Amino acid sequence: MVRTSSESAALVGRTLVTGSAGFVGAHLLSTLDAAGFEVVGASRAEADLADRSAVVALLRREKIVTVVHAAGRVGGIAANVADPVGFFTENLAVGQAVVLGAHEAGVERLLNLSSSCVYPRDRSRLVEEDLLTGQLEPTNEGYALAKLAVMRLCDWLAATSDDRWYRTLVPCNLYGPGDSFDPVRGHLVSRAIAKVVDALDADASAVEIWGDGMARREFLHVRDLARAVAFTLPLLESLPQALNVGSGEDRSVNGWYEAVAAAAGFGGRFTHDLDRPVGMARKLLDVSRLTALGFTPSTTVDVGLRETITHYRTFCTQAVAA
């Protein structure tokens, strides 16, 4: 049965988005609101999301029917390597409090957002059945373990309750306006944009890439993840416990830098620092299940990169100059 947007919004009910002040959460709020959902944001300003009692009070006060859990500490390879304890403990604490708080408050519907880093490091294409079947990538193990624990918590609550439709989406790496371009917290695409644009502004002739650039990565525009959330929220009862969300295509690290250079108009050369960590050799999600449900991304790489470059030039380079 195909539902109208108003029917979908009515089924989902009043929805709380955790981490609403963050990169993903802000896009979720705007996308869900535009699609007609009744949506409420929850950031650190609204409640301590690591405090289960505070979460329960918030959910009851706001009369929440559905939770989208997007809050958490995120960062690139450098940040994860520098503080695995922090990434593990903070994400586990928030995830536990939100999921168990939702259960205690009687919230029947919850969509948990995870990460492709939860997959074993030695698979070339990541299928949902591969979860929890192999060794994790050491450079982000702390973050991945926390995300896996929260995902399993959702699985157990759904399996042991007749009225708990708690599901997990596993997105690939994301990029887009509002991303972090910080040298420590930023991911591949945002850092490539920052380095290439900064090189252009400084009239530099070269940009450095970590490693040999041969590792392959899949990226999805954050707006398409938000669209996927809006698409899947009315379907929670029929979704598998874990569902991949991605573009279905990947590029080498060198390829991403070349795409950014083309979008920004950079004609210089690239150098490689072979002493830097590079992470998994490949992370490509199998998105056949999501595609079979009828969802496909709509933002092309060229359009997405140009949009994100414009955002960086408008909001980030001016802030640095000021």
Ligand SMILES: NC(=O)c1ccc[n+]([C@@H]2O[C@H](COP(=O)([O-])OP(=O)(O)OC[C@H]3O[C@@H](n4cnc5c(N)ncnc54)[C@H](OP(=O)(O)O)[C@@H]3O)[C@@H](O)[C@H]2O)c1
Second form
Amino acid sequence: MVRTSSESAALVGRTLVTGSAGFVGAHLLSTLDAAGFEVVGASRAEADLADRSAVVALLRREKIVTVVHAAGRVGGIAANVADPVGFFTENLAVGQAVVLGAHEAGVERLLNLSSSCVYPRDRSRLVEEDLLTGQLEPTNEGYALAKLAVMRLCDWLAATSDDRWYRTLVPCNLYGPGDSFDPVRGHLVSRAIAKVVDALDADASAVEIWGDGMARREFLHVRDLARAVAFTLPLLESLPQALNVGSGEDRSVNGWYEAVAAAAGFGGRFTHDLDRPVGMARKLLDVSRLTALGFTPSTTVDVGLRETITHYRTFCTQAVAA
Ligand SMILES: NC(=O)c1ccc[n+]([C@@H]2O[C@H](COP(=O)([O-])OP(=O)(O)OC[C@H]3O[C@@H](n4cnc5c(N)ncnc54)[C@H](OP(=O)(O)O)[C@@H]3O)[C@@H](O)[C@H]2O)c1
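Counterpart to the form predicted alone, namely the form predicted in complex with the named molecule:
First the chain shown before, then all remaining chains and molecules of the complex.
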């Protein structure tokens, strides 16, 4: 059955987006709002989302029908390696409080955002059936274990209740305007943009890449993830418990740097620091389930990179701000 956007918005009802001041949450708010959904944000200003009673009070006060859970602690490989305890405990605390708080408040519909880090490290193509069937990548094990625990909470609540449609989307790595370009928190694409643009501004002739650059990574523009959330929210009842969301294509780390260099107009060379951690050799989501539902991403890499470079130049570099 094809629903109109107003029918979808009415079915989904008043929707709370957790982590709404963050990179993904901010895009979710604007995309869902533009698609006609009635959305409310929840950042630290509204509540400590690791406090279950505060979550329950917020959900009741706002008369929330649907929750999209996008709050948590997110970081790049260096941050994850440095603090596995923090990534595990904080993501578990927030996920547990939000999911159990939603259940306690009688919220029937919840879409939890996980991450492709939850897949076993030895698979080249990541299929939903492979979840919890192998060893995790050690460089982000704390984060992944917390994400898996929250996914299972959603599964168990959905399985033991007739009126809890708690599902999880598993997005690949994301990039886009509003991403973190920080050396510790940032991911591959945002860091490549920062390093290449900074090199251009400093007239530097070389940019350093961590590792040999042969590891392969899939990235999706954050707006396409937000569109996927808007697409799946009205379908929660018929969704599988876990659904991958990605572009379906990957590139080597070197390939991402080359694409950023082309989009930014950097003609210098790349060097490699072989002592740095590189993570999994390949992380490519199988998106056939999502494609079969009728969703495809719409932002090309070239357009997405140019837009993100403009954002970095406008909001994040000293040269332009001055
Ligand atoms: N970014 C990616 O590439 C990516 C890829 C796949 C999946 N995801 C998932 O998408 C979600 C959002 O990621 P993101 O990149 O948007 O991260 P982000 O920019 O760091 O946003 C997360 C937000 O959650 C908030 N938060 C954390 N703990 C909180 C608490 N106890 N109470 C209230 N707010 C809290 C943070 O607030 P503070 O800033 O105040 O701490 C932040 O605003 C995460 O679940 C992540 O696993 C992200």
